[in-house]
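Have a look below at one chain only, the form predicted on its own, in structure tokens format.
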Amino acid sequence: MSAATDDSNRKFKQIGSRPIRHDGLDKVTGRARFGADFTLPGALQGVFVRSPYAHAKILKIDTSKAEKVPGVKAVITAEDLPELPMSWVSQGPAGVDSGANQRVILAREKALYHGHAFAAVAAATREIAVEAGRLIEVEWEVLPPVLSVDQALAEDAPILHEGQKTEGAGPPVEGDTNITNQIVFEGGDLDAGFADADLVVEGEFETPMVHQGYIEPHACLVNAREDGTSEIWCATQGPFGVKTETATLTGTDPQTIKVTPSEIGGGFGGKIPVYLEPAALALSRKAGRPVKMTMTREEVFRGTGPTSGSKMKLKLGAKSDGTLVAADLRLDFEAGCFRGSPVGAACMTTLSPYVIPNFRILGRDIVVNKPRVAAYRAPGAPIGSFAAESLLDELARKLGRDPIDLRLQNAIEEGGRAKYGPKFGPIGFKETLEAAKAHPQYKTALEGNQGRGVAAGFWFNAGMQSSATVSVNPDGSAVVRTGNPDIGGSRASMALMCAEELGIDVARVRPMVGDTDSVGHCDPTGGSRVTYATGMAVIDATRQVIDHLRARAATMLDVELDSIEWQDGNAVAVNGASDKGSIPIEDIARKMGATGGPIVASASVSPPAAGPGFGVHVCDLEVDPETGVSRVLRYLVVQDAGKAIHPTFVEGQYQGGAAQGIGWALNEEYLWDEEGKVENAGFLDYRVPVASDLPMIDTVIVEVPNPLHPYGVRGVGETPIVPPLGAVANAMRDATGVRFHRLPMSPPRVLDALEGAE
């Protein structure tokens, strides 16, 4: 046997365990070294000069007056860079759109919302670059802005770029229009399955436009060379991306950029697309300095990417028996200043938890006077879920169900489509509402003004692009080096892979992530990817390590290569060889020398999808009605992740997962004035959830293995965020009897609900 078999039932040593991180020392002493914590001797600072207006034509510039201040060294605008033409390649649900892409780092015809970058100024300190940026003159035709789907929509609406037609599928949609694409899943007959059914419900549900909240703002430093050759430090999900996208939108030749993640403190998608590398790039080629670059709070809320705002309408039909019979759903998603919306992807997770025989899911991606929205943590799939989830809890009630039975009886299954297409393999759906029913919380006795709602939720999960390096060292430890930055525990999970291959302890792998020169590509850190597929990476990787240490004390043992199996970190010596006896690992590492050199080996994978995963949620909430404040006062997490490989870190994404979406829909959403300004910029207004804000919330790890790893992993980082929306209204719902349709439910908004009630 020449490595471990893909027998993900298997008996783990280090699998499952609980180590500490192998970051988490640097971490907590403050050693680590994030975004903003690397300079270079002469670096200049760069910030960006942003728009006053939320939608205005750019006459003129004019920068004289700024390059004359003392002290700043280079100015720039998007006439500093090559124009690229707005041009959508499809990938996936999603897509990528180059020119749309440097028209977000420096507006060229337009302002396109208030904040969005029209310059951007080196100069020897940050004051000096931020009043010379005071200076620089600007000749604006103001436009109306579009802040709404509604707006967008309207017959009379300024559109946003003139000649833009509608994409897609769906109705047709006449002359330039802000409906930049249009999907649509459909399936059986949608006026028979309503016909056939005996109860229907409906209704219209909003969302705002809510932002990741990362706790670290954007940073980077960029040195651009004489010689050519330009290295880009940053806070990334994806320095390969990085490096690409920079180099596309530079004009410049990809090879002769270098790029380093620094640790990272929060992403959940935001920190994928580039907004400071392109700009700091041309400021230091044009200064012959490093430029150091770093967002402050305000500009991250008012420039970069938050999640779309919605506009939704649902119509479910059941049976009397509660079976599902038909849907029909339309989302309508704010993309921001140019197309982009997850709308597919929520089109594609809402209601493939269920089996439904007829359908229609249309998805409308709208452009609007506000930033373009970036990936927030299963993009999407949060939105809709709030919809569907409600609707079947009023079905439930309509029905005298309860509500885990209701979805039970209607849970997709292995061998079940999804909406969009394919068969589910092995899932874990209904044991994970099997679980949330048995768990104590489920039983636990409301009192007065408190109600408990049930959710479920689901996303596919990423495969993608991913390589890693493993090597042995002479006293028979371990390296392991990929390319993905660690933002929840994978270095850990990196490592305890390499480790329950080798036979070792985790402690004796080192787990690192490196720079775009020193691995192989590995795409960004996202989409519940890494420790799907970078894992099975390392997994390759060490088995052809195993393979070579193998080979190695064959030959010191002096017999064939089949006589040599790998157990516990020992070579031993077997069939009718076993009198040769065994040796470990560190003897074999210490003679490398003398037996072929250093040991090391690589592997690469591109796998097209992940184990699709499963969650359900249940919060008890209490409501004053008094005041309109409501407290979460339990909450529980089950999901199936497939086998936890460092079940604490699992624990983890699950209820970060959860703070999350519970702040997505008691408090947090963009505020905006009549002209397009964002109202709370700040985390003193934009009101995310605290410690003192949640109870513990409480997780059961649900584990049906996925057969496309060899361990059984499923993505589990971002199924989380999927039922809290839904979960959170239904029990709001059950506290108060009102039924809300709009996020968040703040305190003013449910004591207008409650007196309006009354």
Given for the second form:
Amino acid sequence: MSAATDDSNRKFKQIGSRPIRHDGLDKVTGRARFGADFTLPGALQGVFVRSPYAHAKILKIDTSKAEKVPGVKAVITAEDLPELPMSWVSQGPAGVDSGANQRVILAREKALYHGHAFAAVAAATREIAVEAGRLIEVEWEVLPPVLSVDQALAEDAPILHEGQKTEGAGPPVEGDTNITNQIVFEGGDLDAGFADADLVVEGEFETPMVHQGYIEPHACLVNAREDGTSEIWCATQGPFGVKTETATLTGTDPQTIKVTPSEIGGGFGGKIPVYLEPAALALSRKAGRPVKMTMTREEVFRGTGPTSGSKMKLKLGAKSDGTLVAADLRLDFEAGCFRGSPVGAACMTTLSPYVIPNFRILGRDIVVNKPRVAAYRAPGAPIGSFAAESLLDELARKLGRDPIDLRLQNAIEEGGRAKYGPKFGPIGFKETLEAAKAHPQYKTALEGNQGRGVAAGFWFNAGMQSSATVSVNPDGSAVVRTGNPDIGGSRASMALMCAEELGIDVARVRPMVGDTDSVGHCDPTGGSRVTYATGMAVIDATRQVIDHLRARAATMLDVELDSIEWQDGNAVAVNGASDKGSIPIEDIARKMGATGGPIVASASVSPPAAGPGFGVHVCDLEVDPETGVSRVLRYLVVQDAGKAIHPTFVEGQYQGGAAQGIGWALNEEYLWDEEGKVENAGFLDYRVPVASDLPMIDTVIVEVPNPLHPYGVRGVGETPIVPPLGAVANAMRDATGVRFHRLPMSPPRVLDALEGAE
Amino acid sequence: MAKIRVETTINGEETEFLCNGQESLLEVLRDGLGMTGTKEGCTTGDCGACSVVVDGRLVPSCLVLAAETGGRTVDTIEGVADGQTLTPVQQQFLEHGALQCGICTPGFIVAAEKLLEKNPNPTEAEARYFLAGNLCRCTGYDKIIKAVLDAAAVMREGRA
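Okay, that was the form predicted on its own. Show me the form predicted together with its partner chain next.
The complete assembly is shown below, putting the previous chain first.
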């Protein structure tokens, strides 16, 4: 049986229930082991040494004094890694540059941001390593830093990468530049579209660089062994990526590296790239000892990838009845110090929820002297959505229309074309808008200084490669093994899908996350793909196991295989053999040894697509005009999950994404001084939402099945962070009468805006 | 530098350890004593992942010098459950799915136990403000607050 079987009318027994997650006990008792919880006898402590300049040529590094410090066992610089050339290889809307990846880990020609690592030290203690790092002497040629899109595009801007030309489409750029790439999507006739419009709204928008803010700093333990093999224990979203990337960047044969993922303390995309592991491996090799590296919180802020700051310009044209007819969008995204901002995804997502016949989208990837960005939950989409949903709100106001009705009128439907080309399959956008409109919060009366904002958004969701192995134990229980670290309850979802197929209680299925030697390849836990893609592999493997169980039962009952059906954990004889009765899984399992041996099956998938997820958020907010402090009073997330496997964790994704988006809208931002140093590299000054900042976050799970998954699952993890920026900004507009074009809408900014409005 | 010898009581057991004068309680718990249930998120007292109770007071163990704990009692996440029995707070965290990645969970549970010891019937606002020193980036706090309020109700029924 293939996993593509149509189960659309299936009555589920366990899917949609809310069992306690299998790994929960270890997490409420402190037993669960995260990245920094591993050690080995004789392990050294490794630390990075980081640049005091945001932009400086490295003329010479002298590590000799550091090496002589008692207790220091190894010092490395970029010279200890085989030099990889800078070379961009496109992969869909994104791409990879191993030379850049290597230079993020250890700067080679230049330090490109304040805090850019240029050396690493392994010593008996962290204190010794830090002290030795201070003795490394560097000859710098300090250069002026480029700290914003405007600075990067200025006529006389310092160029980060000599010889950098602009790739891609769009208007030609002469000479060396900080624009690494341009992306263009066009449709219809833009001039005719605007000429046809009765009403035009436009605006320029700005968002700051923000960090994923996972609570667990990056950590790893690496043991390079005498025979050239090595073991890595680390907190990562993608253990297979750690393996191949560490191999590539250190010039190592990947098959010699085994990666065991620990429990992971949050990632949101930021723990897909590697930072520590290649350096730790090089240190471990040089020292002949295991090396543990853990980042401080300050290092996480200064030295790991946040998401892009942006400048955007959008113009929307509509007929007086509200029909959108034209859109002109420009997105300028800070990539950090190397190409790779999520501007491509933003170009694809920003306008695609709506039917707009005439449009032009230009996205530019711009390098600046800040940390190279990494994925952050629906990368790029929240940024573009902030601009689009803000202007849709303006349009609704000018037309005197309900904001949900205006979106319903223009909402994309099945068969509608996304701005980047393909047609949408079955999607639940209209259902989601209607559910938001029907929710009681939408009718709750507002008082003075209060406002309500609506915004919508979507994310593609990813497919990619996954594999799973299911085995039956002699007592009829089962084990399901995958290679995807469980970042938000996915073990429970894998177990539920296996249990549903087998017809045994989910508590009798033990889900586990294997290391890179014990499971087939799995792409990272990211892209909202695990319950969808890895789940498909689990279902397929379980169905193969059921075929084995049926075959064993056929032997045991002495009937043809075709006469055995699998029903609720029993092999049942049918088709004229029903007098032979049935055998429960426990009895088949107990006799496995006599009927052919242990039962185990593996399956793999590589779906090229996934079902997109649409969401609609409603934010009710109150502003104190005396202080500029705003408070979210009520918040609603409505989203199409396709099919919720474990609704508790689906709701959790909705709530968590909303909270991150609210933080982005109201408080979060990197603050830079004139020399490019981050001024707020800690949780005291980089203010993520705390419990007292937020209300309960209400959720509605809409289920429009995704035909690409046997149960209809859509990824749910990323979409929830797309609408909040717009929803909060629109609520702020409603409460204050002021349209905010720049995030965050922190109290001083709100106060300034209110005073300006008077 | 000579190490300092410290005698303390951790989770009810008399414990002895050596540390230097700069080491935090968090470092000694995790690296010295192998009690890794207490988590490090920031070392600046901003995230609450390392919450422990010293002499009955909720503190971030990253801001307590290990040497200061001599003659005191220290309670950590490892000592919260009563043998094989979870507390209502731990149980409600599981029932509500009040954790996603789980890194903040030990700190939240230690803090929530303290809240309910001081205030057996907190309002939602009281729970939110008491727990405002514990950061969670995954859940948006909704299920955490519900778990804590339900645990309070379970504990009140148990006492009644």
